[in-house]
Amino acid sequence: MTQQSAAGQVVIPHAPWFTQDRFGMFVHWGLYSLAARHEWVMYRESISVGEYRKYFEHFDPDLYDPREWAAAAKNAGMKYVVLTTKHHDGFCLWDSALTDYKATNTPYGKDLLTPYVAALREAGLKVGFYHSFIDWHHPDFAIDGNHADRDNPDAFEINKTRDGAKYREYLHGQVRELLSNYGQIDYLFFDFSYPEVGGTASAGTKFPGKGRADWGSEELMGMIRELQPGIVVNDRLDIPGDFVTPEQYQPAGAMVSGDKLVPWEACQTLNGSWGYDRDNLDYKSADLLVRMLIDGVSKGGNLLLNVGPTARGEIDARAHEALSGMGQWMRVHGRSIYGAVATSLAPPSDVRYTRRGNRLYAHLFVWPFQFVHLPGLAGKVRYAQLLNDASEVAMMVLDPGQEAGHMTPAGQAPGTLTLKLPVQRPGVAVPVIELFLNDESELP
């Protein structure tokens, strides 16, 4: 359940931190990091369970130090971290009592979640887990079009031997372990349901989908609420969750379910791959990532930005560079992001507004020559400054007596506030002007 605050912000009542913090780190890490060519490598290359086992037998992340992950997240301005406890390949990062396919049985030989949780708590970051409904390793998970073994000609015969109830029991048991053995967990991201279409094998074979009945979603959510009352849960159980999760795209505006605004979080990658992908060089620049964060917050959303550590457990240099660039911007502009909400006031082209109390933040995606014109703000702003250095920005309102019809000689509508900017653009990814409002109730 969500509610809308007096200021128009959509909040999760049992976890108001979520829309306050705005920015988190996603971490996809597991056996696929050894393959180093996308986390769906087992599916993409139709690798059998037997062939894939070589990664299990060589998994030894000797450089794993989650305190370094936590430091990278914190330095980037992130407030929470979400780690894949089990991805679609079925490999578990913790010492689950329900399977042998886990980190403690690899050459590394230790539970990876215990130090992860401890490192986040030590750094003051919220603790999040990702958990996949899909499991290409489990003997009772029925083959479908989203399965690595989808092209097996005997798939339908094999499925006759698979017991969905047993897999559902396994799924619930593992979630119970995760939410019982590591103290307070703040965030849970499930992935994913596909009730309508189960996908198609390359030969054209169509499979049934999987959704709430297959996962036992209602019962599962009840158990989650009982074990961790303060946790936020995403929307991929095929039943409503606490927030919605657009993936790999930026929504055009605020997100609505029914006729109500809902909290949302865009999950995005640095280079198109969630898991470590050694030869993928398609990295987004820090400037672009900053714009994505701003754009999301201006529409009422969060950003969950992914890194895929190497098989030795380190965040690679390219990811560090992107995170560091974001951190430089966040260090001086964070107050335009944390706790900020959307406003229905229409910004000029190439400007994004966020608002926090009696302060409106104009993020300038393009630096104009000397003047920026803000419709509807004349008489509503008492002071303006560049946020990066708190230097004053001159304000003016053109003389209404000089209006020609409905437009001023400068081509601006009446009621427009004009700001005079320095010719030299500030040396930051996205300059921000902080506007102090006379009365916060004047703006929508």
Contents of the next structure:
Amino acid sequence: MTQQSAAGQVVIPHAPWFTQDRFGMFVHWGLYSLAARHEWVMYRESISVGEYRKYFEHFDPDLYDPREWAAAAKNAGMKYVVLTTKHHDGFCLWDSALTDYKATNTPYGKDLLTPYVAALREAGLKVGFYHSFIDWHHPDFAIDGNHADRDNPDAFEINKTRDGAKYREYLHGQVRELLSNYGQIDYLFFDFSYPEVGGTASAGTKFPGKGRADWGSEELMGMIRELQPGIVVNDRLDIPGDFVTPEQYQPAGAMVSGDKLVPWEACQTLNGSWGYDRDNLDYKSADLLVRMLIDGVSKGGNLLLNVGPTARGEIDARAHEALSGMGQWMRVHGRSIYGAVATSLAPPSDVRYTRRGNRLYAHLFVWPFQFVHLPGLAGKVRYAQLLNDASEVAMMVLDPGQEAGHMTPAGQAPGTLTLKLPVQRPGVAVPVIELFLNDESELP
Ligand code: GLC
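Provide the structure of the form predicted together with ligand GLC, given the form predicted alone shown above.
All chains and molecules follow, beginning with the one already shown.
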């Protein structure tokens, strides 16, 4: 489903925007936002469906305004947003005809997806849905090791009454609703398959896992392509999708399947939790997040950065701070990110390269003293500037045989381009040098 271009980068042919846009917002929001201690709270604390109902009965996000989410995403430099239509707890944010367990039956009483989709479109952002395969509420979803009720001693007996085919029908029916009733949907993130590892029951017996046969993945994919031909679909259906989804880690390099490069998107949290987590102090700094974004793009990937709005519907101050820090950097450095691809030219340590046409971007994770040496670029660059203020950066090619000492650094490998930097590091999260190449075809 992907194509490898001559330059070695990958695109999704029916959705070239995906590898162009590079940066999106993930939004985890639902009943777990009231518990405010991780979206797996029902599982972690083995809360029964009955006990969990208190969140349903108190769900009333009076401050929900998706135009504010869209503005926050846009100001951060994000180009698409992906919202949890249903997470593992089974609660649905839209007015599904197939369940009562939905926003319209809570005190809030309204569908949450219609205004979300409208707000994104108005802001010019691409529209994404996340949808959970796992469902701890549905009576036909068999209990397994990923289920909130996994420790129930009667789990195996209960499972005899559960009909996987009915759950599959429900799943397909809901996806059909989501892809039929909200106009064009650009992106779909399913979560998740575990065909081999079903987990262990309290009595020590193994549960079967769940995968393509349980979800009816082939048929589901067929329906999706028919309803939304332009959509991109992730890789967690236990059959190949359009892109792969490393979660909460940065891949070591470009991602491959067999010997082919594949489009990829790292999903990352601000603090280790996807859902709103009130007492969590583990926030990543904007500087670190910017480096994560750059690191991903330098390896040909996207970043889907998560926020977990509060139960009142707002993105909280800590998340806003991270987003606006990223936005400050993106405002001046976006051209090293959007539409940029990986290059196989090896960067020196603490430098990440991205490339767009005849421009190469050197992102300096560490500010060196005066000189930075770029192997393999001598004679290939016609002009260099700092990207934040377009101020010229002096270039030189040192004589490899030159003796060390006296004012200029000597002894670089042949073919190395040396840049002379100001002593003062620019006051941005990550300084970037924009290199104008003589000829883009010279770069791998
Ligand atoms: C995991 C978790 C989940 C989160 C998702 C995001 O699979 O189950 O809570 O929604 O990753 O990628």
